[in-house]
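Next up: just one chain, as structure tokens, the form predicted alone.
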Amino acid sequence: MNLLIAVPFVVPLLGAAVALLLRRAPRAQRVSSAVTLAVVVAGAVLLLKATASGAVVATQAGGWAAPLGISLVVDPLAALLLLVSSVVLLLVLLYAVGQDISGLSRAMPQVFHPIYLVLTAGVCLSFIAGDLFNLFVGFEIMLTASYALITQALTRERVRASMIYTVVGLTSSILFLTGISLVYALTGTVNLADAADKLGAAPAGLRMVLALLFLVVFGIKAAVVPMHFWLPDSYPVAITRISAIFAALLTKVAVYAIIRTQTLLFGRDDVSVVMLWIAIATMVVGILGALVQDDINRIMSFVLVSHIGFMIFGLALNTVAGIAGVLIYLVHHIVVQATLFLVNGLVRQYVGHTSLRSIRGLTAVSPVLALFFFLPALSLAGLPPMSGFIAKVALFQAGAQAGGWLVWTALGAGVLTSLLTLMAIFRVWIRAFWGTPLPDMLEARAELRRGPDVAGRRIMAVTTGAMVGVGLTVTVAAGPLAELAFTAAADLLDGGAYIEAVMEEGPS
């Protein structure tokens, strides 16, 4: 199990080494980057059934035990969302693959493969770290691929994205620092859990600073009003593929880290009022933003952006349902956005663009396409039995237990958040895929099927569509995934096993 704890992590890097030396044999070169990520779907299979039951594993890399070595933990959170990431970064990964064979996209995948295995290791580290320094390393290998990813097939318009996604990356990555130096001189430790344990003695006043300041470092990486700016102006320009992962992940690795950092470190400490006007505005500002754009990726953006309300309102709640709600919610939304974004991807092969001033009748066009946009939309919109009404109602319910004005208040945003929500959704539906087709949608149509590049466009196809049924899937499993949320969430409240795992493992 001790090495089992790293594979999602060692195993990307290895791949990633592998994928740049075979970079002159593409077919090669894409085998072995999905037999990379199938490798990690499995090790993460296995993490989950050995902590479904809230077990904690930890391991002790370097030879030193804690709280002097490289603590690796993994508990029923961090398995479930490196189960949930490495299966949407593997379909992404075969999706990159059909645009490749297809000659739809300019990115170089002699480059874009090895690149894109180091961001899987930066984002598994990320779940894995137990400590702040390595959850730092894992955001910076993260992010400094993201960097590379979101500048392939430039344009003046990546260039300028690419610059405001670093600048504001690099900001928050000085305020991480900032952080942990704070807590090492308060603890003298940087291990999740020995901190943990530690930080009980600090003056309440200088913790609750702390627990801002981490709030405020992951909230600029989750996009939370009003650090959200940065986010709808760099995703939407992005190459499908980088789009999609970034959408799906970045800012869910943001959202486990407030997690994380917030019910482990200052648990003691009671931000929620700060977190639920946060919510409250995530929600509001950015489905109104969704409302007045005219590109379907941009409203997907401001989509996301207010989705992450709807995480923060239930970790503001700080109860076992709040918690395990946020989780369901997480789960649903990273599948959810990755479709989305794939799905438009699909869109650019009949009209070259994902404006709704020009697209129209794509139901007629394809009815396929038009049925991997709406399955995954109904979830975003939260209509029922899709998983995102589960996640919702989950979300809701535990806010009516926890009670009152301003839990009432972000409750009232959630649902005004959701009909805008449906709203934006069939403003995309009615206006992009209803109505009659544009007659070059439909030479592009007649020309996509006499194409010699058919097989590429059909992976890509078969991929978009293995990820609508993994939304599926999340909707059919929502009982199992529910009672797995709960145990997750009554380990991160309690923090006891967590702690007793890390301290107690020896140096393997």
The other form holds:
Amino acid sequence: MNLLIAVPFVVPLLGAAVALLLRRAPRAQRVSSAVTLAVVVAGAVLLLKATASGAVVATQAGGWAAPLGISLVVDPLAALLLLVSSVVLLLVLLYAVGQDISGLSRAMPQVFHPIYLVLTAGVCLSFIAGDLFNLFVGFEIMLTASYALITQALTRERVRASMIYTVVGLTSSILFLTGISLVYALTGTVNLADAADKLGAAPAGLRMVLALLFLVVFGIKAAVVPMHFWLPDSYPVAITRISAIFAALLTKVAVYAIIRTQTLLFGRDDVSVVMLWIAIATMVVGILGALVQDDINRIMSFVLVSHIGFMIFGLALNTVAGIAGVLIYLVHHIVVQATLFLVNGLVRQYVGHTSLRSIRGLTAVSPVLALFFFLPALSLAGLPPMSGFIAKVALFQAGAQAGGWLVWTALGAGVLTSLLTLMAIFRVWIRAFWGTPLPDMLEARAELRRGPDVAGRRIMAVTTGAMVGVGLTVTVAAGPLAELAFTAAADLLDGGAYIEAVMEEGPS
Amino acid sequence: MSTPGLLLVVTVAVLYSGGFYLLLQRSLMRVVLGIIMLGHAANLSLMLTDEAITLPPLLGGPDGAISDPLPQAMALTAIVITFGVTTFLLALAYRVWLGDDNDEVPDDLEDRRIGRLREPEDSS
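Provide the structure of the form predicted in complex with the partner chain, given the form predicted alone shown above.
Below, the chain from earlier opens the complete complex, with every other chain and molecule after it.
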């Protein structure tokens, strides 16, 4: 059991090394990367099985006992996110393989595969890290890999986008480091479980300042308003597979870090009011931004910003129901965002871009593609019976239970945002998918069917379909998922099991 | 607090404020310099967490007292990370300079588009 915890971090790193060695044998490289990620998925399944009942498993790397050693911890929340993330990572990798086979992509696969696996390792380490400094290291591994990925297939536009992205990422990392040094100065430890105990005894004012600092640090990475400006400028510019994985995972890892630090370290009501205001601003500003864009990728990026607000809202409630709602929302959103960005990549095949101005009648060109867009889009807008609806109902119920005028305002903002999301989605639907297709789109379709690269395109379409399928699975499995989310949320708010598991796990 | 400690506090304060000032400039070179200063500030503030900062780690001072090695280990890791990413940032700034022949951060595209939307009304 103890070794299993390290699997999601160690295996992708080894896989990256293998992929680097295999850079001259593209086929072997593709197989080895896919196998690596499949192993991570299997490890995540086993971890979820071990923690589904609410148990927390921990191990100490290097055999030093808790506050001194490096703790790796998996609780139901981490296990759930590990599983969803690794499934999405695997599917996006297969999509990228399809793209490479079809020769569509200008990204260099021999560079892409190793960095992608390093990104996987960073994401997984962020989920399993049991102390602040390793959380920082996990973030840095993930971010450094993402800096390298976003500069793939460089054009002038991408240089500018990646510059913004890198500077913003680096700034938040430095603030994170500052936060760590303050926590260490105050408590003499960076171990999350240990610091949770010791911060409880710290003066309330100091705790509040630290809570706010960490909210800013992760808020920048999670793109909450007013720290969201960099996201719509950098994500849509990157190539499809990369913007898909960024939109699905990177902001969510930051949301995970917010959940972890605000529940475990600072707990209860330290910054709840601030978070509610941030949630309202994020929901409304994000969705208004989405309504005025005319590029599908940019619309999706703004919707992403806006829906981060829902998660912050649930977290601000600080109740089991609220946090359970956030977890359901996280799972749903990771899958749906990735799917939509992949679909946009497929759209780009027909028209070469994703600007709404010159796309029409995609339904007639490719009915399957329309279906691939329609299902996750409905889920995103939160129409019943899709997973987005279930997640929102969970959040709104939690809000109604909590009560208070500010919570009701946030609920109102949430309903408004849902309606406006629907409007944004239908705007895309009507302008891009409805009507008679443009002649050159039909030509493009004929060419696509004839071309020598059909096999690769098929893989792309199938993986996108599989992603849609995962989204539907989330909907169908809503019952068990909700059960798991409530277990995880109860664990998070209690904190006792986590602290106990880490502190009592002796040298292994 | 001892004199070296106070000196460090002042240094960290100067580095943070200078770093953020430079970060807000338009020239990418200055932004990179700002990031470097901020990185130093964060690393030094890690060192500041230890009160016995003047003592050597592990080997011990006159009466065997040592400084806390943990912040130093963390600072070492952090230095490597900031150094690596700064190098990457420099390479990117160079690419921007190659493409544009200057290293000014360009205007926001959306901002300019919105500006253009308003212009016809102004002229009519």
